[in-house]
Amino acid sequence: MTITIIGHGYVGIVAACVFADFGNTVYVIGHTPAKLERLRGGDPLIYEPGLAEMLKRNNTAGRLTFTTEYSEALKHSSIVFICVGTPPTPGTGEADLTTVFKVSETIGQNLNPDTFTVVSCKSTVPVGTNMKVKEIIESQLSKRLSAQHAPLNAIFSVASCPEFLREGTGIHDTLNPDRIVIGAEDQTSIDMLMELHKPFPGERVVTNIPSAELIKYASNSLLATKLSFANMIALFAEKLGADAPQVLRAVGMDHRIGPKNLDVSIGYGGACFPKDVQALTATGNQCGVNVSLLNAVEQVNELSWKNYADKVKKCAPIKLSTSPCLAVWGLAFKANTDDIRFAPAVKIVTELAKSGYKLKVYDPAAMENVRKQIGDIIEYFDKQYDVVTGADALCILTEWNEFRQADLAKIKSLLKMPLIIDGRNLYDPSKMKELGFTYVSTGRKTTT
């Protein structure tokens, strides 16, 4: 099947090298030559693990084509994607849906006359969506109809196949999905979607549109509510002398709420939870349903960073004479990726920074963008224990593998005081006490 792909961010490139890596033909579309460019040398533009290796596989064998003409694309191509952001509007959290109207309007000016043509968004988008995207290419090709004075013979449907993959796993997510979401209106989209993900395991749901867009906003919303109650427990915790951790571990053993995403943390971050919370909650507003709770997600999840941060002011408070030197480890949202999209981690070295505190830090992949979003307000260092050198604590804000069996002996002796302040709980209370540190964790008691 030869299918197109617009846009190449972390949905776009992971599906495009994916249905690839199965012998489909992938035309990508982009704007920027340069970008493109690099795409064809096998450079990904994102931090994914396995994804340059899959990129120049498909790359070599042919498979893969990256372009920023959509004729050449649509014109042998039965099913197209959308796969363009959708960020947030400043003050209302509304999803900005300019790109998905603007490759519309191509998608119309440049559509096979000659064949059948599904297209999907994988954009995540509020309900409504892909209907306004139907009215805009039907817009365009009465345009073409009238400029030709002839007919026009390009049929087409709209569908909605969003994706759920998580950053860092995005090629495992997208090999081995739970359920594969169809919302289309009729059954030919419907019998070439499934034709197209039949390597695929994982439930199938074939719904109508409108269903098919909600289910990814319904799915976001629960596990970031997840993670925000988890969080809002571990506030408890402290203050109560409990073990969060435990206690979600016990919570998540009634079958009915499954243990997955309660975890404590520093917050929830990345390209869908935050703004797809706020898009629904926007949604909700517009449309006259009560989305109270949203909006206390929301809270919970900006609290949580929050308190972080004033852990540390508590417990390495700036004196009068001088500024505590503070290491840090990780600033992406989350392990296994270099997205810096609403991180926690990125707030909280803002906050801090501005607070007067100096800051050493490293992140195996996050740096040079938090360099460009920040600049440089914080010392940036190559070397994980290089930062900790002559620091007076050391702050784990993601959860990077490297970071979980560190050698803990070398940190007290490079640290001034043996103090660690960990926003991810890596390490055991128990044996950090042995080791002489003062352990300051996340939902636990601090340990010294």
Given for the second form:
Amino acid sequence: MTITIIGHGYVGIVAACVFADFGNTVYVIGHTPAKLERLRGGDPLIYEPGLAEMLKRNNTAGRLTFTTEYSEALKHSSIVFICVGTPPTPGTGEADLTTVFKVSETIGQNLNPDTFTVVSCKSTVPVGTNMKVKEIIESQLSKRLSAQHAPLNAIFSVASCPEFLREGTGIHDTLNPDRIVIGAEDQTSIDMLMELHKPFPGERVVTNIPSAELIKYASNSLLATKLSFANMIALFAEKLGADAPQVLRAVGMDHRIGPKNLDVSIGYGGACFPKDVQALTATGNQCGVNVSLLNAVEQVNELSWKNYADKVKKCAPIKLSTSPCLAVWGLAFKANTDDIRFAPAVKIVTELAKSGYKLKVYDPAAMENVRKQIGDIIEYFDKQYDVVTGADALCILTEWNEFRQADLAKIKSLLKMPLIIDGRNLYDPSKMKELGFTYVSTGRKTTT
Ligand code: UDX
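Please supply the coordinates for the form predicted together with uridine-5'-diphosphate-xylopyranose, as a counterpart to the form predicted on its own shown previously.
Complete assembly follows, chain above in first position.
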């Protein structure tokens, strides 16, 4: 099939590469020529394991075309996926749909009226958005077409086909979905989307458009709820002398609950959970649904990173004129990404720097992004052990693999005090005690 993907962020570029890898011809539309040139040269512009190889392979095979021209792409495409950003609106949390609507207008101005096209938002969009996209395209098409032309529903339809990939495992997740959700109004669109997704495993869920749109928000909000629940149990465990990971492991053994997404942490971040919980809250406020559960999920998420920052202040207090120097491992919102959107680690280092701590930081991928956002209030290092040298304590904020089996004896010899404050529970407390560390972890007793 020939398809068009509008936008080349995480969702757009991964989807483009995966569909191309199955032999489809894929046009990717962007608006910055310099970025499109880099994509043509095999640079995916984002950090995503395995993506550069896939991009190069499909560029070489001639299955990917990067362009700013809608007319060229839409002339040939039977399916168009809108994959542009829908960031939260400051203040209300509502998804900002400006770009979605702008590209819809351009689609309407360029859609080929002589073949049937399905237009679908892959970006996470509030319920009702795909129908607004339909109205915008219809209004543009009506301006262009003569009275004799075929009716608009013979020219195009809209559908919702949400994406569930996680950053860092985007290719694996796209190739191995738990389910393919298709929300559509007509059988032709369903058949075309089913055909495009034929090579993928996973259950098929065919439903109406509002349900498909809501499935995405419901999934992300429930996952975020699980995380805040786990982090609330961590707070209980810290007060009551329980071990939160063990408690949650046992809780997750109940098949009705499941073991995944129960790792305690410094809170969830990233481009999706924070934004989607806020957007569903905004929708609830608009349509009169009580959103106290979603509000609580967000509140606990805020408490999670604040609780970590408070622990640091307690264990490594600033005394009169002496500011402790903290080594920090990890800034990305999770491992295997350079993404720092809503990253709790960035909130924590900003808070600690403001409170007067000196911070030396290391992250394998995210430092440039952090430098752009918060500048030189912290000091950046290229090597993980260099930050530890002479620091008063080590703070672990992202669960990168290279931290999991770090040389603990070396860390002890480099630190001024043998203190590790671990927001991701990477180490075994009894082993840390044996090694002579004061080990402050999350939802577990401090060992010393
Ligand atoms: C999420 C959804 O998982 C995905 O289905 C959707 O398409 C996009 O949003 P992503 O944001 O990439 O994906 O990352 P995910 O791995 O789900 O992690 C989100 C946040 O939760 C991270 O900050 C992570 O550190 C945190 N997390 C995750 C935990 O704190 N504990 C866990 O057990 C799992």
